[in-house]
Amino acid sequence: MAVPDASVRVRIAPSPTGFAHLGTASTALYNVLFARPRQGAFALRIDDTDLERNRPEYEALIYEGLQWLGLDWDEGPDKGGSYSPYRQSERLDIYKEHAAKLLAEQKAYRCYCTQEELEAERRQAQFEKRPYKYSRRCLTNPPTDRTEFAVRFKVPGGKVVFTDMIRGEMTFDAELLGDFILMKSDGYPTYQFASPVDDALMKITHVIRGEEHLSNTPYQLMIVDALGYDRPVAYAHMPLILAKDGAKLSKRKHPESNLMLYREQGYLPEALINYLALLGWNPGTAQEIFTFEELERVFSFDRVQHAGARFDWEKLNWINGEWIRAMDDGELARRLQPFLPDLDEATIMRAVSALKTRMTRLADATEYLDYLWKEPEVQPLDAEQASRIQMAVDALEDVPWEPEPIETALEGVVERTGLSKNKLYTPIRLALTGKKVSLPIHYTIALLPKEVALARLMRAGHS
C-alpha cells in the first residue's frame, strides 16, 4: 500500500499486568519493520486501565524486554512526545470528554443495568438459542431510581468495511453487534473505547496488532466514525503465536511466552528477532538467517500467513546456534561474561573457540565450564582406566600448557598404545569434569591451570 513516507505512525499498547510477553515483542517487531524503512514513527502506549492487575514493575519489564531486543520507540511514557501522555490511566479526562460528546449527540446513552440483570438477559438468550445482544432497555425505558451508570454506545447498524494489509477487504455486519460499553461505572474506559480514541488523537496511520483483535476492529471503527475522526489508513492483524499444543501462547500456561526467559537462557537478541520475524512471515526464498537491516529491506505484509504460527524450540535453537557461530570471538566472550561470573575474561576468551561449535544458547557455557570453579566428585575408575590416566599424566607433565601441544601429546599415547581415543579420553574427562560430555579434551585440559589438572588426574588415578 503506497503511503507518503513521513506520514506513517504506528504503535503498540501492551498492558502491564504480568511479565513481558513474547507476543508483545513480535507485534513490536512487525510495527518497526513496517515503519522504519518509511521513516515513520513508532509509539509505545501503556494500556494500564486494569486497576487490579497493573504493576509498575511489569511496565518496567516491557521497557527492558523491548530495549534488550533493540526495538526502541520514538514516543512513550518514559520519553514523552507530541501526543502525551502515553499511559491510558493519565488520559481519563480525554475519554470522559469523548463519552460526553457521544452522549450529547445521542450516539451513546447511560446504562443503569446491574450485572445481575445483564446476566439474566444472557441466560435468556442462551435458553432461546440466539446470539446475545443487549436489549436496549436503558435506551428505551431507563430506570428512574438509580444513579450509577455505564456509558453504552448506540450501534448504528449497517456494514463496517475496512482494509487489512494481510487479509484484504474485511466486512462486518453491525446489525449482529449489540450496543457495547464505552465507560464503566467506575469512570474507566473499556479497551474498545480507549484504544480507538488514542489512535485517532495520536494520528496512528497503521494499526498492526495480533489476530485476536480482528473482531474488535468493527467496534472501534464505529467509534472513530461516530466521533468524526479520520480512520487509520489500514490495519494488519498478525497470526497468533501458538504453543506446541496448538493453543494460543498464554502467560498462565506457557512459560515460553515470557520474553525475559530468552535473555536468562542465553538467546541472542539478534537471533530471537530473526526467529520472531519468521514466525508467521516468510521471505519467499531459502534464506533463514537475517540481520535486522536485511529484514527491514525484505519484509512485507503480503508474505505474512493467515493461520497461527506454532512456536518451535528446535528452530529457535538452530537459529541461535547459527548466530553464535557467526559472532566474532571477542564479542561472544563479552556476551558470555554474565553467564560465567566465576571466570576472568582471559579464561572465557580461551574457551570461546571450543564453545562456539557446541552451544545453542549462551547458558550452555555454564554446563561446559563449571568444572573450572567447582571441584568435581571423584568418579570410581577400574584398574584399566586408572592406568590410562597415568599414561596421560606422564605424557602431559612436560608439554606447554596449550590446546595444540596437549592434543599432540595425547594422540601420541593413542598411537603408542593402540587404544581408541574414546577409551583414553573418557576417564580423563570424568576425572577433570565429573561428566561424560565436555569440550574437546585438549581444551578441557588446557583451560585448567596445569597443577590443578594434573592433581585431579592423579587423584582419580589413585582412587
The other form holds:
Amino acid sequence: MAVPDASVRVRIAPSPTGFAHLGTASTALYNVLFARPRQGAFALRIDDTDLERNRPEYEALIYEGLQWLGLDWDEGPDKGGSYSPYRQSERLDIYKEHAAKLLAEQKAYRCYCTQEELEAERRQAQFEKRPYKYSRRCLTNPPTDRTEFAVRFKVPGGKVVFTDMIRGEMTFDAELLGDFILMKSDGYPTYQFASPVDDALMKITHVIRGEEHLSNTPYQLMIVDALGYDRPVAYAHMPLILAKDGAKLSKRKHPESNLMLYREQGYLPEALINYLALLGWNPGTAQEIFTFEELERVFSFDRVQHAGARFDWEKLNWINGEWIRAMDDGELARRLQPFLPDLDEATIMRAVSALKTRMTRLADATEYLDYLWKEPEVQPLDAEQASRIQMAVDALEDVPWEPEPIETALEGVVERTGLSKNKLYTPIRLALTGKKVSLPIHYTIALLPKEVALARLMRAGHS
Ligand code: GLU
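Given the form predicted on its own above, produce the structure of the same protein in the form predicted together with glutamic acid (GLU).
Complete assembly follows, chain above in first position.
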C-alpha cells in the first residue's frame, strides 16, 4: 500500500500499570520499522490516566525494556520534544479545554447518571436481548438537582471509514455506537478521549497499535472530526500475540508476556527483535535471520497477517542460538559477564567458543560453568569407571593444559584401550562437574586449573 512519507510521525502510548509487556516491545518495533526508513519521528507518550494502577517504577521499566532492545524514541517524557508534555497526567488542562469546547458546541453533554443507574440500563438491555446503548436520558431530560457529572460525547451517527494499512478500508456503522464518556467526574479523561486528542495535537500521521484497539478507532475518529482536527493518514492494527494455547497473552497468566524475562534469561536483544518481527509479519522469502537494518529495508504492512500470532518458544530459542553462534567471541564474552559474576574475563573468553556450540540462551552458561567456582557434588562411580578415570589421569599428567593437547591425549586412551568415547568421558564429566551434560570434554577439563582438575579426578579415581 502506498504511504505518503513526508513528515511521518508515529507514537506508542503504553500504560505504566505493570511490568513492561512484550506487546509494547512488538508495537514499538513496528512503529520504528515504519518510521525510521522514512526519516519519521517516533514519540513515546505515557498513557497514565489510570490513577489507581499507575506507578513511576513501571514507567521506568518501559524505558529500560525499550532501550535494551534499541527501540529508541525521539520524543518522550524524559527527552521532551515539540509537543510536550508527553505524560498524559500532565495534560489534564488540555483535555478539559477540549471537553469544554465540545460542550459549548453541543457535541457533548453533561451526564449525571450514577454507576447504579447505568448498570440498571445495561441489565435492562440484556434482559430485552438488545445491544446496550446509553439512553441519552441526560441529553433529553437532565436532572436539575445534581452537581456531579461526567462529559459524554454525542455520537453523530453515520458511517466512519478509515484506512488500515494491514486490513485495507474499514467501515464502522456509528448508529450502533452509544454516546460515550470523554471526561469522568473526577476530572480525568477516558482513554477514548485523551488518545485521539493527543494524536491530533502531536500531529501523529500513522497510528500503529495492537488489534485490541481496532474497535476503538471509530470512536476516536468521531472525536477528531468533532474537534475539527486533521485525521491521521492511516492506522495499522497489529495482530495480537497469543500464548501457545491460543489465549491472549495476559500479564497475570503468562510469564512470557514480561519483556524483562527475556533479558534475565539471556535472550539477545537482536534475537528478540528478529523473532518479534517474524511474529505477525513474513518476508515472503525463506530468510529467517534478519538484522535490524535488513528489517528496516524489507518490512512492510502488506505482509502482516490479520490473525493472532502464536508465541513459539522453539523458534525464539532457535533464532537466539543462531545469533549467539554468529556473534564475535569478544562481544559474546562481554554479554556473558553478567551471567557469570564469579568468573574473570579471561576465563569467560576461553570458554566462549565451546559455549557457542551448546548455548541457546546466555543464562545456560551458568549451568555449564558453575563447576569452575563450586565444588561439584560427588557422584557415585563404580570400580570400572574409577579405573577409567585413573587412565585419564595418567594420560593427562604431563600434557600442556590447553583443549587440543588434552583432546589428543584422551583420544590416545580411547585408541589404546578400545573403549568408546562415551565410556571414558562420562565418568570424567561426572567427576569434574557433577553433571552428565557439559561442554565438550577437552574444554571442560582445560577450563579448570590443572591441579584442580587432576585433584578432582584422582579423588574420583580412588573411590
Ligand atoms: N495505553 C494503550 C495501550 O497500551 C494505548 C493504545 C493506543 O496506542 O492508542 O494499549
